[in-house]
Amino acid sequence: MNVYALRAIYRFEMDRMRRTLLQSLVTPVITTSLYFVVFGSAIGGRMAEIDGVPYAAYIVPGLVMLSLLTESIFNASFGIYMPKFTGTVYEILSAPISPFEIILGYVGAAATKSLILGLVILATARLFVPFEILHPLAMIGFLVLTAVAFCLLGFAIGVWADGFEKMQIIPMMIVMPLTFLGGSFYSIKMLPAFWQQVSLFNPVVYLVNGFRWSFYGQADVGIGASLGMIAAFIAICIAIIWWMFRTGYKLKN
């Protein structure tokens, strides 16, 4: 393994986070704080408990997931798109570094930034509402797996996109609506029976509920189903990225 090249990619991407700290960290934290003010304080005081958990605390895992998913995609897609945009991707592809090491460098840096953001949002949430984490190791595990999964998706989007507008299509038009409809702010058990069944086809339901289980020990779907969904999602993303490098799709032409 070319450790020097891998370290260079990782450090470059982490330095970009430090140069754009306002956009990378401060803006998502402020946005999440506004969610807590609106949903946690203004609305939460008028909502009944859900599964014995106060509403303001119940939405904490969902809000963390909402930020984690979108920021993971953005960090990874922007990281690989910029070398394509500037033309330096050809220098990376011609360097003595394997596709695995390229992916590891970009996805590893993007996942690190997403994990930092997730932990900062958790600390911010603590300022607004008290909550407990029953399974802290499981919580960290879900954070890591989810960040890696959506950073892989973001990497694929960055390779596919040939414009800044295209990078926004999937996160804004698909991922964010699925997150809002994935039980981030409610339990799917509150829905009519038909819509409960429809919600089970939303992969974000499994991510949010697996993460919520690590906090409160209860969820709308089984923990095994959540882990299986994450594993399947990671496998699909890896297969797509492998095909992109194998064929040179929008990388070598």
Given for the second form:
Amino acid sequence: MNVYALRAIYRFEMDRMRRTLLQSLVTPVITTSLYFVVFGSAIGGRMAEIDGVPYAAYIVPGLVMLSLLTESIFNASFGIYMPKFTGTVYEILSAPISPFEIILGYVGAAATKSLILGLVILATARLFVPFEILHPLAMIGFLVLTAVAFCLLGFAIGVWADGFEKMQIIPMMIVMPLTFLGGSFYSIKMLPAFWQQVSLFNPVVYLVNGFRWSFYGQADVGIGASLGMIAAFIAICIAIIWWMFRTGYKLKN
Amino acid sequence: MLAPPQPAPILSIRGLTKTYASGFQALKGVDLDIRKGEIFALLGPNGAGKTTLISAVCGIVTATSGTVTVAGYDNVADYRRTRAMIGLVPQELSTNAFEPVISTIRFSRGLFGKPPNPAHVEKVLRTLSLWDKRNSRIMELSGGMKRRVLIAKALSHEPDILFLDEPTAGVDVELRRDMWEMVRALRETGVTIILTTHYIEEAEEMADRIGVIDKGELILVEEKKTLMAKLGRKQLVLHLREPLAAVPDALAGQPLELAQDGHDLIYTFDAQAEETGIPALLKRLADLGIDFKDLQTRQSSLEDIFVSLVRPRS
Ligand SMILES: Nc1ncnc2c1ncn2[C@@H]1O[C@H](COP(=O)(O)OP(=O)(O)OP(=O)(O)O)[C@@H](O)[C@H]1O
Ligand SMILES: [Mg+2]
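For comparison with the form predicted on its own, provide the form predicted in complex with the partner chain.
Shown next: the complete complex, the earlier chain at its head.
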């Protein structure tokens, strides 16, 4: 294990994030606040409770997830895309480090940032709605696993992308719809039977519900299924990235 | 005389080929041994495969076939060991614009698995006259300074082998001299240096050995001295008083030609030979009444050699 290299990459990435900390925290905080104003206060007042949870509180876990997914993909993909774009990736590729250490450094740093962001959003939400967290440890656990899973996805996108449009396309075309249809703002039990079935194929449903369970102790899907889904997601991402490094895909042409 | 035993090469390349994803074959089976402590210059026209060769050794591109060993270790199986020994200064000025100079150097050192060593980092920055700029962000530096930052990065982890891919491209004359000095000083400390260049005078000035690569093939590897002597032809140029229309019949068969509308008579000879034939020629000219006002001799440079090697192939 090349610990010095791991530390160097992690530090480099954290420094890069520190330089842009303000804008990367301010944007999601403002967005989340707006969601609360619109959904929590304006619409939420007219909504009944869901599963005995007031609507404004019900959407908190989903909103945190929403930002977590987008920011994780964004941060992790940029972390590896930028060195490719500027050419500095030559140094990473010629260094005595394994793919595992590279991934650990980049994804670890991106996930750290996502985690901080998730907690900041949670704190912001607390200003708008009083809510309690039933299983705080499980909540942190879900936060970490989700951050890691989507940072891995982001990393793979960053390796794959050879232009800025490609960096946007997966988050815009796939992740956004899945997130909005992922039960962040509603219980999938409120959907017609057919769409309930369809929703069960959406991984985001499992993430949001697992997370929500850690807050309120109830969810549309089983907690085991939720954990299994995250584990599968992480495994698939790791396999893809592993394959990319093995074949030198888009890195070593 | 018996040749002294050759020590094992520090870098050994065997049958190296590289076909890019586009299907283009940039290396067509390169064999090359680099000796410990030498300065090796790799010459070749644009697109010859110099950068590809370096990239394959350093692990930036995956070779299609062939092997590379560094100090006896395979660069794929033992990549941690081999890469830690190599420092690379790339051709492109790829830098992190927003990073301060000193942190980018520390980063490189860590990346190559070395514990922090502020004294070494300072030494490297001072040698490259970057110490005063250590807290500047890289985007605030000039091109020549950026080039030196890249060199500092490569030296930060105390490599045994240093690759310099066109280190003096776009660098002014004074800085180029400084860089040559630095390379020589490095060699004094035992570092093996492999550089690519388009400036023949650079190879002529610096290198112990020279390799010429063209279209993915290494067409020549030779001691610089041998190369210059072997291929180095000398010429005697006589500036005539009266121009000649043609080389006189009496001198036919001699390696003579006319230039400058018959004002110059050029005699080509082998500088290594016992007999240059010059005294005899001068005597013949005097006999024929061909008078000259001045004369000069010149030796063909590496440039001439290089051109004569590569041109017939294109
Ligand atoms: N990523 C790539 N994909 C396809 N072809 C490539 C790639 N990189 C280089 N080549 C081709 O391989 C050949 C050798 O390129 P290389 O960069 O090794 O040349 P070079 O000798 O370093 O040239 P120069 O003196 O211009 O730097 C060129 O014809 C180039 O077009
Ligand atoms: Mg090149």
